[in-house]
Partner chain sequence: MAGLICPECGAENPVEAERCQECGAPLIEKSQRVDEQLAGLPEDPLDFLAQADDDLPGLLHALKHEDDQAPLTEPPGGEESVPPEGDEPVDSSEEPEAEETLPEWLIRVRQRAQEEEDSVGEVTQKLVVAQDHLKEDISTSQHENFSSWIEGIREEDGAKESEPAEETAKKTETGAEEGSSEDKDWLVKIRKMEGKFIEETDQEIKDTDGDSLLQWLVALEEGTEQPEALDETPELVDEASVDLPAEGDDADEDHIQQSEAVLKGDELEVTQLTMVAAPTPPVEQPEPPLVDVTRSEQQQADQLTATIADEKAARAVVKSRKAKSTWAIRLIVDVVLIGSVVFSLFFREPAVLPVAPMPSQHEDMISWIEELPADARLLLVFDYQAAYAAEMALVAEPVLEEVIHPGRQLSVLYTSPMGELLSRALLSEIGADRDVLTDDLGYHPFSAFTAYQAGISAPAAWVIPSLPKSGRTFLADDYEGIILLSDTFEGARVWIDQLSALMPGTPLNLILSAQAGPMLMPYYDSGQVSGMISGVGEARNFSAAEGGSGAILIRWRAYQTGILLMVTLIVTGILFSSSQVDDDGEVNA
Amino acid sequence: MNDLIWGVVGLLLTIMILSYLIGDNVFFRFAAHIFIGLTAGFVAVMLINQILIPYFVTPIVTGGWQQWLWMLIPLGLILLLVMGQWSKFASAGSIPLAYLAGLTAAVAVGGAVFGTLIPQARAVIEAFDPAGWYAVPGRSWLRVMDALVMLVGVIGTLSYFHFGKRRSTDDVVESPDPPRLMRALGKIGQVFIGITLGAVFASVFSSALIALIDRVLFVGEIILKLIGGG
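Stick to the form predicted together with the partner chain and return the structure of that chain only.
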């Protein structure tokens, strides 16, 4: 019985959201506000239960004096962040934010360099390894073509995002037109970027279609249950 009740509630909310197909209306806004409120409340509860209590409250309550000392660090950062809400102590709030931003940048830059930049550059270079070309007999020309296309795509895409500036003799930064070769490679890069974004767009379309199919299937199943056909 509970499943049926919650199923009907889900059916009504789904129809309210789908009513946006004929334009913005009060039913859509009502359902949207319900979802926004539920999400905000759920996230708040999640943060309290999953972050604050296990990582902050529990060590203080159950730990010894040494753990209390350790907890002074996050406590001080929290205090500074709260003080930043007053204009008189606004600069104090920037200290924990600077710590967080610096830490995030360090982790992200390290990961991007050692996890993307170097491995991807090495992959492009290794594509021209003759040992790899002849690893599969009879398809070596495909690997050569693959390597060439990859190389042209990398160079073309990097050329397209080239924003060169030149410092003239009077110390004025100028942004001249890129060289003709760079422009030509940039045009080729545009083709690769266009193909990539087109594939991403089609994939987004596909994901949305699956969501629609799932909702239509859900509505149909609930209706069949209500009329006794399911």
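Throughout, rigid core stands for the largest set of C-alpha atoms superposing within 1.5 Å between the two forms. Note that the structure is a prediction, hence the values are computed from the model and not measured. Residue numbers count along the first chain shown, from 1. Compared with the form predicted on its own:
- Here A108 and G64 end up in one rigid part once the change between the two forms is broken into two.
- Between-form comparison between the two forms treats the chain as two rigid units and finds the smaller unit turned 11° relative to the larger, from C-alpha superpositions.
With the form predicted together with the partner chain already on screen, would you show the form predicted on its own?
All you get below is the one chain by itself.
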């Protein structure tokens, strides 16, 4: 019985969300507000249970004086962030925000370098290993073609994002035209970038389509249960 009740609730919320197809309306806004509220509550509970309690409250309650001293740093940042809510102390709130922005940028850059750039460069280098070309008899030319396509794609993509040195003429800053070779490689890079964006879009579209099909099947199952139960 409980499964049927929650199924009906899910059916109503799904229909409210799908009602946006005919235009913005109060039912869609109501369902969206419920979703945002539940998401905010879930994130708040996760932050309290997995971050604040184990990394802040527990060291203060059960730790020694050394841990208490370390806790003064996040406590001070929290205090500055709260003080920044008043206009008189608005500048104090910029300190923890700058710390968070710098930490986020460092994590993003580190992830891009060690998770994308270095593995990509290593894959290109390993693709030109002659031992890998002859690993499968009769397929060496395919390995060579794969390596060449990978190399051209990497060089072309990097050439597309080439930025030359700007020159100043009569107080007017102009961006010089890149060399012809760089422009040609940039055109090739555009093709690879377009293929990549197309693949990403197809992946996102297929994921959204799968989610839509799942919701339609869910609606059909609930309706069949209601009809069968009646």
